[in-house]
Amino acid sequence: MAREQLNSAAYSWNGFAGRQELAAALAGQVAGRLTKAIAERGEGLLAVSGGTTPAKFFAALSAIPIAWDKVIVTLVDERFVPASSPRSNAGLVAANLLQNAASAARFVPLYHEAVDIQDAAASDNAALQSLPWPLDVVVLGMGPDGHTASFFPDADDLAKLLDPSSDRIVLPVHAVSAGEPRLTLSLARIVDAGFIALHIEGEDKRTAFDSAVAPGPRKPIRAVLDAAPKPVEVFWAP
């Protein structure tokens, strides 16, 4: 059961009191509109994040019965390491995601062996050029700089990753605080999503975002606040 409501002109807010709660409310959602998706033009799209935040919502998600093949499933952004690495976001999602009756999805990797980060994001460009666009559904991650998508403070030209009218899809990323390089999608085709959850767990993460969503600098996920043309939904628990 949500814990709390608050809310603003550029997000909704959903407080669980359990990590579990949490899990099974947005997996609910997002299933709900991947079935709408269906329903109306007979296939559903879907960007989510890696890191370990999402495993028990990738959990849950994977074990609802809806028609995961007509769903695809597609990377918020990548390390530039193949999906053997531990450090893989495709990885996280082929283990926990694409499991149980979502094994029956199909899933678009970004990352490509290429010489560098460059050819990596223009191959994903052309490769993902042909994807139902735009998303049904993204499922936003944040850390505690307040980064989002691979969207890091100290990035290279983070003015042009924040670009909202940008035309790209898939965007290299070179970033100190990132490690690796990373690609990651266009801040206009996240916003253009038909759904956009962010999902948050910990004390220090609320404190992240309650710190971007005040008066000060303005932090990665402010930006896809305020590009956002509706409320994005926030999922969080303790």
Ligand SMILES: O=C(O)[C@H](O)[C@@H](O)[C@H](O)[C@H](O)COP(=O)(O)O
Contents of the next structure:
Amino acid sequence: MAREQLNSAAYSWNGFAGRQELAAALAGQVAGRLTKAIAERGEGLLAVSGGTTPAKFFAALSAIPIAWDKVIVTLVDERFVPASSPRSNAGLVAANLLQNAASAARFVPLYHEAVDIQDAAASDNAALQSLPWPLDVVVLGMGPDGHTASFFPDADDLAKLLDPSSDRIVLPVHAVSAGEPRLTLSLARIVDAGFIALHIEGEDKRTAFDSAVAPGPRKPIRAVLDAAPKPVEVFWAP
Ligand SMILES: O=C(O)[C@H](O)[C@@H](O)[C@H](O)[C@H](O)COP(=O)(O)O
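What would the structure be for the form predicted together with the named molecule, given that what you showed me was the form predicted on its own?
Now the complete complex, all chains and molecules, led by this one.
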């Protein structure tokens, strides 16, 4: 497996020659971590991101025959739209990950009808308390602006979203650059995960990542790297 290993205290770089090779490798890692969690505590808790990057990874993971009936899948973040919307991360996960062997998993969405995003976040926060925290696996994406989850640089209350000591599970997000209002897991819950992967593809994302880890104004992805108690595993392909 042709991969480029670059390490630092905050992250471990796993570079792949192609996106399909990355998808197979990341899916294997995630499946292995979930299987270990199931062996150790009887269940596995996985949070995945949406967007345009994860589809190949989701398809590869969905086909791996682990004990999916003991896996709970939720979202790192969600747009404030119903699952029927083409913008829905729940819809993306349903169509690409909760298929094949993985169709046996339990899915916990973030979106539900609510008066506004604050109400939706508050009821999510209550509902998700009962999940078997901490996350065993979280798979993050990243935008060219260095956002991850829904930690957009122009978000209202960004400091609250990035507070590593927050006791919140789900927070509301208002950010002009995000498009619609968002629901996001807090940074505190994300960095508490047993395995933190960052899945990025393309030269623009590599440039954005290199910029985010270089000295200079701190971008949201850097807040995650800084707060994570163990190196974040970065998976990248051109
Ligand atoms: O809801 C979302 O959009 C994601 O959770 C978000 O954090 C995503 O990972 C990045 O925006 C990258 O998105 P792309 O994969 O589309 O580049």
